[in-house]
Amino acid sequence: MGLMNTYYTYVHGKRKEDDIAVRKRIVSEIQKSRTNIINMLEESSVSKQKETVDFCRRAVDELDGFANEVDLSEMGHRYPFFSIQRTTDSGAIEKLVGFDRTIIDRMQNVTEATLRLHDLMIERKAGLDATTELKKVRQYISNARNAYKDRRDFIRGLR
């Protein structure tokens, strides 16, 4: 899958250790986009561009309540799904890694994004609406965080 290191696509015995790869893997992502926001937030500081100011610490805001939600679902483990005695049928298998790939995607462009945005400040481009841009940020950082939600849903309803 190329999403990680250890990463067994959930085969018996080993769903565990899947689950908290990518777990890892999607706050190493948001940890990534949080730094590259932060250092946005410096430079709009010092630039004195309040509304730039105020939506980077939205978009903080944001990546902080994803990294709380993903450290808090460590505790899904006690779901059917993860007991060495359940099997499930590989569609299911299926399906969740695919929201696996869907939500890591996103965050890798997510922290692409605000490299790309951080970049661009730092070189005043012409033309540039840094609180536009970091609007759409937000909303891709939803659309993972919302992905995730409904990954850990799935998983709650696996037998």
Second form
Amino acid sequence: MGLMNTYYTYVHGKRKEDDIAVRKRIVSEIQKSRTNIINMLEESSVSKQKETVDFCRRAVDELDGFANEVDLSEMGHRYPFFSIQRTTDSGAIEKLVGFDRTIIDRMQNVTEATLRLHDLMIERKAGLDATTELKKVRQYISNARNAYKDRRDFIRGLR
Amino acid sequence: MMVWTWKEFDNKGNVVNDVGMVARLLSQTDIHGILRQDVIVNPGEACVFIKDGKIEDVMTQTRLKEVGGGFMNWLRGKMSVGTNVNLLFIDTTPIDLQFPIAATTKDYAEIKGACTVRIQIIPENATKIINMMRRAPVKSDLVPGFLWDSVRTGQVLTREVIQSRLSEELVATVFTAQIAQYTAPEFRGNVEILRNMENQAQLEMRKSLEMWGLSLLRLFTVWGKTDFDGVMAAQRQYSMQLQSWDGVQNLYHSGVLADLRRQQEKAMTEQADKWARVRGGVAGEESVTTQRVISQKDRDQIAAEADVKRQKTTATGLEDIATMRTEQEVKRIDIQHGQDMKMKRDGLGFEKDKQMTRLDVEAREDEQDAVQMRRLIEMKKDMKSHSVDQDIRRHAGIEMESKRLDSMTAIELAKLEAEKAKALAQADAEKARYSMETFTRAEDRERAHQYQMTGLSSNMMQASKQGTPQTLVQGGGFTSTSIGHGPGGDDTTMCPNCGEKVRKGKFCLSCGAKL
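Give me the form predicted in complex with the partner chain now, not the form predicted on its own.
Every component of the complex follows; first up is the chain already shown.
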């Protein structure tokens, strides 16, 4: 997991800001993946591979949906942790950190996968089935999206 | 603590003076108020925090405390000390922009439509929207109020501005280019065209969109009617009207035509009968002229009947088509049909005269035909007799040939019979050679031969012995025959096998069988 601005730890009075930092990081990964896929779309459009173009579009749609979901989801706690109104045990915090790590890791994998796939497309490697690979990429995105939903559900439960 | 939002809402929650605001740049002094205020950034909004001319942070869903100025800040501004804070508020929800399309297809047909482009300002790239804001055209509307001050001085970015920026580029690189690749009929319900347009927009508009921090989410077009559609619709309408009109006309005329046909057939039959009577001498003194006079009367009568029927048919037809046609159309059709009827009646009279003449001609032609027929029959007879002769000759030839073939067949048959007999004899000989009976018979013959030889040998031995001489006494009771045999009496016997009279012994000397 990369460095995140203002993502020190879940400390008193900082929870909301940390949540924003995590979400910014996820959106950033989404944007990177989106750029890579748009590059692939351009590549396949020039070489008139209709099916690949179609699947690129679908992957982009999935990413847009995920970005929107991340942008407009719940922040987290109504009150800061360890405040008078609210106390949280370390197990819950650990689980939340686990969710954040999983989602960011998965999105980093998506970014890496799209980058490598684009490399292979540029090199026109023999035996490359771009459509299948894009299907897998889309599956990874959906996977990360599902993990984010789990995180959101967990936060809802914490309230 | 009072809060301040960048969009002004009335009590009902509607945006005040909604000019399609997408972004708004506020200086510190624009946030009025003597008292301190907090600024709220809601979901779907972003706030770029610009401090001392530098972009410091992009915030979403937060509450900015004590940045709204207030008396102390205002006072510091007056004294030219402290920090200068600018806030750029941005709407990060998806924005739909409408673009009219008017282009020419591959087959030079005009096509129109309305394209919806859905874009979004990404909060992460929200700072890039400043590129567009700074160059936004200045509004000059004299609308009182704080917001409109901002609009006039180019501090507000509206949808119109974005639309005008994107419009020309979209038309040039996407709409015209893509539409020119397809023919007019291909546009009907073709999703692929829409997809291609969206892809094209993603690729061609990428640079501009990224420059302004925008992201293209969707692009789709609702096509208007093309010239082709117009033509097809008109054709369809025309076809339907034509079918309807045809149906009415068919209904109307079919009855009339049927009547006319019946009348014509009747008239022709009657005329033919009369003419037959004239020709056959049945009519007596009635001449052809008289017949013509009668037929003229008939013709008038038929015409009158046809008129009555037509009127009845018209009345029935009118009831049927009353709902489908206007009165004028019916009248016009009626007049037209009356003319048609008249023409047909005239045609019928002319037809009858023509038939009379035709009958004369036919009579002459019949005579000529009869002569020709006779000639033809004779010719045919000749040809037939000639054909019979040829047949006879052919049959004779065939008979001779048949005889010749018969004789040849007989010879061949005889040859075959001889060969067969020979083959049979050979087969018998071959068979006899290997037959057991033949062998037994040969053995018997051999044995008989040996026995005969033994007998002869014994006889020779007997003859070589010195016997008592026999005295020949001639007298009564003796014959020359009995003399030769001596006193031993009769020593011969009959062979049961071959019937020969042989000397007594164990075996027959003739056939070798046991005695």
